[in-house]
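Below you'll find only one chain, the form predicted alone, shown as C-alpha cells.
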Amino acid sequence: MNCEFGSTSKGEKATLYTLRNKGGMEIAVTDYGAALVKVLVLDKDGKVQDVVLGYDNAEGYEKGGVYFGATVGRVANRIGGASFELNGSVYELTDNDNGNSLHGGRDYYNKRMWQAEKLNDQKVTFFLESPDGDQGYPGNTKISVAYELTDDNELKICYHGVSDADTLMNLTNHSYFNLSGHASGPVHEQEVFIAADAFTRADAQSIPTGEIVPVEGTPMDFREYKAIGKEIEANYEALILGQGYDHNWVLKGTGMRTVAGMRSKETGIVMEVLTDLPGMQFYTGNFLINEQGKEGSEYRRRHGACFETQYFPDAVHKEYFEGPVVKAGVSYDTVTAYRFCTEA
C-alpha cells in the first residue's frame, strides 16, 4: 500500500511505502530520505507495538535534526578534521561536528527525495545519484537501499553503490529503537547485548584514538544481556565524554552474523541485530531534547536506542582500521537486518 506522506519546502510529494508479511508484521518507509518510518510488531499480547521513533509526515522528517529512521551516507559517523587524503588528493568535506564531518555533512542524503521502486508487498528499493565532488566526496555514485520484509519476521536492509572514481561510502540506517512502543519513554530498562570484546577509544569530539580497548571489567561489556540503565551513568571516561553510549564495538566474527540484540520486558518484544559489517555505533538518544514527533508523542533523552552498523569512524585516517575505500568500477554492497520475535 502507497500513500501521499506530505511535501518539502521545495514542494516535493512524497510517499510512504507499506510493506506487510504473512505473518502481520509491517514496516512503513518512505521516498524522502529513504527512511524507515514505521516497525509495527505484535507484542506477547497481540497488542501491534510501533518499535520506532519517527514523525507523521515528510515536513517532520526535513525539519528534524536526530535522523530518525535516516538512511545516513556518504559516509556514515565522523571523519576527524572535515577531510581526508585519497590517491594523492586532499578532500574538504563540510565541517559540521565541531571541526569533523559526521553524517555526510550538512547535505544529508535524508533531506533528499530518492527514486522509489516497489517491487512486491514486501520489498522496495530507493536509488540516489551523487555527483561527482557531492559533500566533498569524489566520483559519480549511483546508490540504493532496499528495505525487504521476510515472512521470518526480519527487517533486511541491502544497501549497494558503485562509484567512477576511487570513493568512500559507509552508509548505515539511524533508527532509535523503542521495544516498549515509540512513545513509551526511557529505555533504560530494556536490556541490550552486543556481540564485541572491544570498543573503539574516542576523544571528546568521538573521533577514536585508534585505541582497541577490551570491554572485560567496564561499563561497556554487553557480552551478556544486561539493562541499558544499569550502568549508563558510571564514573567512566567513554561514557562521561559521550553522555552515555555512543560508541563504535568492534564486532565480533565476519560475514552475515548475529552481532547484537534487545529486548523489552514490557511487551515481550525481542529484536536480533544482523549484519556483515565489522563495526557497530550503539546510541543511547543522549541529545534528543524535546523532539516532537508521531502521534502527538514527544521523544526526550534516551527514548530510543540505535544499532548503526558501520565501518569504523575516521576508519579513513586510521590504516589499521578496516576502510570503506571503494574502488571505481567496484561495487560496494552490504547488509543489515532487523529480527523480531517474542517471548513471554
Contents of the next structure:
Amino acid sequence: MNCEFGSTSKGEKATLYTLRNKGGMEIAVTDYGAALVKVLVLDKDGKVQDVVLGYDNAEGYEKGGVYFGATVGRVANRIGGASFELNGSVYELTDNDNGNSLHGGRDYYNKRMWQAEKLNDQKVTFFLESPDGDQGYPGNTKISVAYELTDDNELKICYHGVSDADTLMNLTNHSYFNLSGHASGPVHEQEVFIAADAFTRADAQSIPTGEIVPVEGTPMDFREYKAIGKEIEANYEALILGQGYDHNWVLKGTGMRTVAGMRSKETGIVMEVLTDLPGMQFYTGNFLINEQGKEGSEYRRRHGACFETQYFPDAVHKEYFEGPVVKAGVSYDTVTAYRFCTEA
Ligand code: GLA
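Now that the form predicted alone has been shown, please provide the structure of the form predicted together with alpha-D-galactopyranose (GLA).
Starting with the chain above, the whole complex follows.
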C-alpha cells in the first residue's frame, strides 16, 4: 500500500510505502530521505505498538534536525576537522558540529527526495545519485538503500554504493527505538545488550582519540542485558562528555552477526540488531529536547535509543580503524537488520 506523505518546501510530493509480512508486522518508509517512519509490532497483550520515533509527513522530516529514521551518508558520524586527504588531495567538508563534519554536513541525504522502486509488499528500494563534490566528497556515486520486511519479523536494510572515483562511504540508519511505544516517554528502564568488549574513547567533541578502551568494570559494559538508565548518570568521563551514551562500540566478530539487543518488560517486545559492520554508535537521545512528532506526540530527552551501525567515527584519520575508503568501481555493500519478537 502506498499513500501520499505530504510535500517538501520545493513542492516535491513524498510517498509513504507500507510493507507487511505474514506475521502481522508492518513497517512504513518514505522516499523523502529514504527514512524509516513506522515499525509496528504486536506486544504481549496483542496490542500494536509503533516502536520508532517519527513525524506525520514529509514536512516534519524536512524541518526536523534530529535524524528520526534517517538514512545518513555519505559518511555517518564525525570526521574531525571537517576535512580529509585521499590520494594526495584534500577534501573540505561542511563543519556542522564544533568544527567537525557530522552525518554528511548540512546537505544531508536525509533531506533529499530519493527515487523509489517497490518490488512487492515486503520490499522497497530507494535510489540516490550523489554527484562528484556532493557534500565535499569525491566521485559520482550511485547509492541504493533497500528495506525488506521478512516473514520472520526481520527488517533488513541493504546499503549499496558504487562511485567512479575513490571516495568514502559509511551509510547508516538513525532510527530512535522505544520498545514500549514511540510516545511512551524515557527509555531508561528498557534493557540493552551490546556484544562488545571495548569502545572507542572520544574527546569532548566526540572525535575518537584512537584509544580502544575495554568495557570491563565501566558503565559502558553492556555484555549482559542492563537497563539503559542503570549507570547513565555515573561519574565516568565518556558519559560526562557524551551527556549520556553516544559512543562507538567495537563489535565482536566479523560477518553478519547479532551485535546488540533491546527489550521492554512493559510490552515484552525484544529487538535484536544484526550487522556485518565493525562498529555501532549507541546513542540515547541525549540531545532530544522538545520534538513535535507523530500523532501529536512530544519527544524529549532520552525518549528513544539509536543503534547506528557503522565504520568507526573519524576512521579516515585513524590508521588502525577499518574503512571507509571505497575504491572507484568497487561496490560498497553492507547489511543491517532489526529482528523483532515478543516475550510473554
Ligand atoms: C549521532 C551523534 C550524536 C548526535 C545525534 C543526532 O548519534 O553521535 O552526537 O549528533 O547523532 O542528534
